[in-house]
Amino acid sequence: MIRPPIALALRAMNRFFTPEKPLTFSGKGAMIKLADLMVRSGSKRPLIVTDSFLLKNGMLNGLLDFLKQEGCDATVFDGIIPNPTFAVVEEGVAAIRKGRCDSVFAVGGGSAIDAAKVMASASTSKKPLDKLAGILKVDQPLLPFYVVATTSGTGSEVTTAAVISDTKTHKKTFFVDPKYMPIAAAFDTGLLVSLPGPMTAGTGMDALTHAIEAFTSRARTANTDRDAATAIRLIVEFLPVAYANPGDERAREMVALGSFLAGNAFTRAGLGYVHAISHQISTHYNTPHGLANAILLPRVLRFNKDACSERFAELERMLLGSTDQPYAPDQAQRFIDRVDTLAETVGIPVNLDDIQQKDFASITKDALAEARSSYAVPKVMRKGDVTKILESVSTGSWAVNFA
């Protein structure tokens, strides 16, 4: 059994601290609509947080032209890297102070959004970054914060958390507070269609992981179930389309909305062992977060099968459009098989070449500690279970024998 206090704590957070979903814009031109809202709300000196790829490829030209036409003096910070560090955040805070910025406007994936959240917080606080880390440590209102999500997976645009790597230890550090929720978010299909196939696959499977872990969490609610189930339906249907036809704007928008709903669900219900293990793998090998989740998800589903049989079966009946059918145990296996097929369809590899056996003990220890302290998992893993999963990831087989 899981430790009940974790589920109780998440339920308390849901009731007393979790804000409503942010206002959203979607479709072509959504980024400019969001920027227009920011300007009409009084912002004149925004910090634009992004990465060098988006900036150099002209994908922000329309935004910058619009802000200039509106008389804004924008500062651009394009120093975002995968798995951003404390040093990156501190550089962004310095840019805010130098530009006397009055708002933060993030354009990018989870790395950009997470870093921008902490920049918006640290710039108004006298606390050093390490004192802002943790749960409910934000002591001042953030600078007004807006998000344009250019990937469809992290859900960071609707979460109350950010993950930043400690520059010295390289360990993932969590910043969790309802104040990190942006005022509004945009899903601009004009940007989303440029996402490469491997990133489309990895981030989409990341979003699916969020939704499934929320749906099977011991801290789930009727509202998180609704959002998670809808997210699963959207991602399963439209991710293969977006992967095969990158220019399909409807598919891109549907996957983005699925990611948004999945993010909302896991913010309230929590995550599970896929994330607990993948965070450690990314720390050790700098593996993209979405890819690590995608590789681990089929294995953890098999671990949870007995504990989640009815939940998996419910999802399978939903995807078949036969919710009136009675429960049957084989429905759970069919759902797992469906996830296997989806992963294969979008090119997710079965194994991860970088993983090394000498790191198994460290990865296992830290993954179990993260899950134990943070997640209301449906079934508790032991050291041997994590080791079996890591061996499977190393050798390359979805199937893992947990007997």
Ligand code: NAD
Given for the second form:
Amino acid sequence: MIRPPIALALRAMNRFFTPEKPLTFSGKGAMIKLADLMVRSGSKRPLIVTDSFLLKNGMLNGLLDFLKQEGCDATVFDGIIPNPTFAVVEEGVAAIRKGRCDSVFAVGGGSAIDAAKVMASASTSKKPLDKLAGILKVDQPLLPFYVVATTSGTGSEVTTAAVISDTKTHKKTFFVDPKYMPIAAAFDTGLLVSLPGPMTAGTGMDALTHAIEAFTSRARTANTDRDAATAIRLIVEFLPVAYANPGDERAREMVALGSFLAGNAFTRAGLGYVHAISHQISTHYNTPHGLANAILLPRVLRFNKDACSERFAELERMLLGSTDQPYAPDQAQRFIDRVDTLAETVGIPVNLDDIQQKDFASITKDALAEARSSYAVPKVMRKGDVTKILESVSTGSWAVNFA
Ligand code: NAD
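Having seen the form predicted alone, can you show the form predicted together with the ligand?
Okay, now the whole complex, with that chain kicking things off.
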């Protein structure tokens, strides 16, 4: 079988460039343990990157008290917005220069983490921001970079990528470089328990999407399969528990670890059409990333069903605890049904009201271009397939007739 060049490129990057997972702290108080590591490593003037909601709600109070007590002169940048833009990153870089910051410490979801990655890079580089966009463009070591992940979805705390939105072109711009891997990351259950239900659902389904797209990628390896499968097991079991009982710290921690493993799998094996389409939807309508993925996932699973029948069946047998059973095609459909049920259990809507037919052509064109240039997909979509998915997202049901 001839593999498309993108699968080969991902394998090469994975093998020769991608660093190991960052050191992690998890459980109640993990944020302070991470801050302690940063201070012991010599940081005196960190830039804390977060959003105004988390700051105003006192979620960083313990961190700021700790840093003060340690004699650090921290600068707080709370200008993060969902789907952060180039302008947000520029503001953060200005804050780093003004505060003469010697490290970057992100507290938040993928938006804070991604923007912080690019701030940590742009502040040490002589290149303008747009020249850092793309693959392997980082020319200088980043400022030491630490992450407290508070949403359990994007896996950005373990990926070599950052996604920044370009408000002029309506496109998400990718920054991909092994140097974006943080030194260390924390999952603090004291913060995770306050994630509201719809965010818990959307980000958890985002993590599930990462794991499934990595597990079915043509650039997968034995290691990415292991991490993706473990992530799927953790998310399928614990996401409904975290959604139903937001204060359940064990469930929160397990979903966070699932998200971390899914991130580790996809940063090596790559993603697929759920992400290729959802990125365009988010830039057009500012749809939260996790929600857009969650709505698309059941549709794209159906598109991939014939190409991935054995892989889906393998996951179903794993989830049933019957890995010794032989393959049977109906196991693949049962896995898809299981994902539908999970989405429904955590309240994912079947349709997206914002989506408009007039945008279908440009969403389709950009989604196909993103997939072609970035992902080792198991089966190639044509324009008509994407249009059918968009039509079904606009009005239909999970089932799409691709015939
Ligand atoms: P987000 O970071 O945009 O956060 C969404 C909202 O959740 C914010 O308003 C925030 O205040 C709130 N929030 C965060 N943690 C909370 C908590 N514990 N309690 C209460 N509220 C909380 O959402 P996200 O889904 O984590 O990140 C989406 C972004 O990540 C997108 O820009 C997407 O493109 C990017 N992304 C990056 C990667 C990567 O590898 N770099 C992968 C996937 C997605």
